[in-house]
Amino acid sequence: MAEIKTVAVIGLGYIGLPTAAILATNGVDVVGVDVNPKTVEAVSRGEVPFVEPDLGGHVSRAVSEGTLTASLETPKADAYIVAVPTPFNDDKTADLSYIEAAGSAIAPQLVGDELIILESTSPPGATQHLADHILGLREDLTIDNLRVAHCPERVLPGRVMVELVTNDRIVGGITPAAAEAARDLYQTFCEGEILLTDATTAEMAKLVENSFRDVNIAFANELSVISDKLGINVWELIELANHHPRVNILQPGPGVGGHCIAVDPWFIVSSAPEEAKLIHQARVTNDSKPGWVIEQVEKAVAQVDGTPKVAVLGLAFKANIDDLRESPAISIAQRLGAEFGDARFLIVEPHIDEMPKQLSGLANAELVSTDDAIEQADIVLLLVDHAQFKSIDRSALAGKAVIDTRGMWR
């Protein structure tokens, strides 16, 4: 294959934008592809459109020499990483409609012996879901003069330009010369283990490794009802049996979040619905977690005379940054606001300027600064701890109900 000197990574949203600046600033040639005319806009300009520490030099800076630009078409290159959506259908089915477009905007382009690397987050069979597409775009192609690859991203938003370099990858090849042809770029900035393996079983093992995480949270999530049922302090106890040296419980909260741990088990589910049963009963118990914290709400209004006013604390699906997708804190504050018509919710993220379009249609609900909800609530929602929460003096949460899904305040 010959040298891969320009990239067009199509999707800049959390995990396409980091990855087109990581390129960049190694000395590729980048041209990053969104179908949204503001962020191509913005990171024209040097800027990024969502909060991810650090990422915001990488973008100026690869912008400022030229090695990064931006554009609402898919350009020729020498290689093609897609990072587009993967959102599940209403059967929880994998939408792979976003990877079907990104193909279809790919196949004109193509010449023979680029390279195309899937980074969306994908059921098994995706990737080759998306030769398929394109070779049957363009019947003068063949797998052989194509190399299409999958290498799922595993970094945690937050630290994700610090990940992109250090973890290990994980790259699956339709064959294995695509395989090695991916490794070979992800090589340009990946200080960590590139694995080698098939595609099938590299979309697999992200999925697997989500799966993972969505089990053992929802073994916490149980832990913290059956907890409160028996009048017991789960954080506690859950430190306590931290100190067994294998045991290694996760955190509990008001539900699971992001487009990962929150949507992932679903596609091993539907893949193998009758084997996927504790995959299946893991999601179950995470997706009903914000009905009983709902639960704890309405017991506290209950002992309020008068408009009950709720703060409401943090929408982000974790701490410290803006991403809302899947956030069980979105869910939770549209239920509130619909559910409890005569209490006043006032909505607090640090990370937002404006009230998500989720939450605006809600006549109860508005978005407000940490020290004015405070000050004003009856009852004390902490849904997500953002560091800006932690520094609340608990002197101001004084005579207040307070429901700490987090255990920030535990």
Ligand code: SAJ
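Given the form predicted on its own, state the structure of the form predicted in complex with the named molecule.
We keep it simple here and write out only the one chain, dropping partners and molecules.
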């Protein structure tokens, strides 16, 4: 097989852009492709359209050295990496339309022998579906002309540039030759072990990793509800139980957010609905946690004379990031604002400067500083354990009802 000199990365989001940048700073000529003209313009200037530590340096260096360019059009290339969204449909099945669109754009450019890697988190069978979709558009090609593989991303937002290099990678080929070709490409920047398998096992491995976490967080969330009923401190309970050498309970919270752990288990459930009972229940348990938090606020509001003022600390889906996608804190704030029209909500999110559009319609909510919120509030609702909140003086909370969903003031 010819050496891979040029790579087109389709989708310049949280995974595609870092992957494009790391390849480009490791000697590969990369064209990043995106449907959003603003993204293409930003990357062409060497800029990054979202927050991710160290990514900016890689992108600006690669663009100034000429190894990374950005385009709205899919070019000819030796290899393609598809890193587009796979959201779910209303019935929780995966929406493969972005993958199909990427395949449709790649198909006319192929001359045969290219490597096509699907990185998007995908339900079992999606890589084969991409291959079939492309071959359906190019009857002159066969699966032996193409090397199609799945290489799921597993990097943690906030540590992407480190984990891209250090994490082990799973590469699943539709054919063994495809897996080997993908391994050779990832070896240009990945220092972790690269493990070869078939495409469906690779798809499931990624889904299983996130489901493992979801099930374990559901266990912690269930414990917090049980502990509340029994009048015990769940944080102390978990800390004590975790002294056992084979017990490692995760942390309860206001629900599970982000675009991965709250989504991926559904792909397993929709592939095997009768069998995936525990995985399904974990999703239901975690998705019901925001409702439970709202019940706690309701009880506290009932104790306040006059207009209740509620400080809502944090909107991001987890600590120390600005990412609001699928954030339980956002949905809690939205529902509180709508359900408690007579209360005032003092929203704090240190990582953003203006009220997010999901909350902008609430007349009874405003974005304020941490100090202002705490000073004015009758009720303090902590939703995200951002480092900034750790410096809050505990004495400032005296006399206020505190609902600590993250155990920061345990």
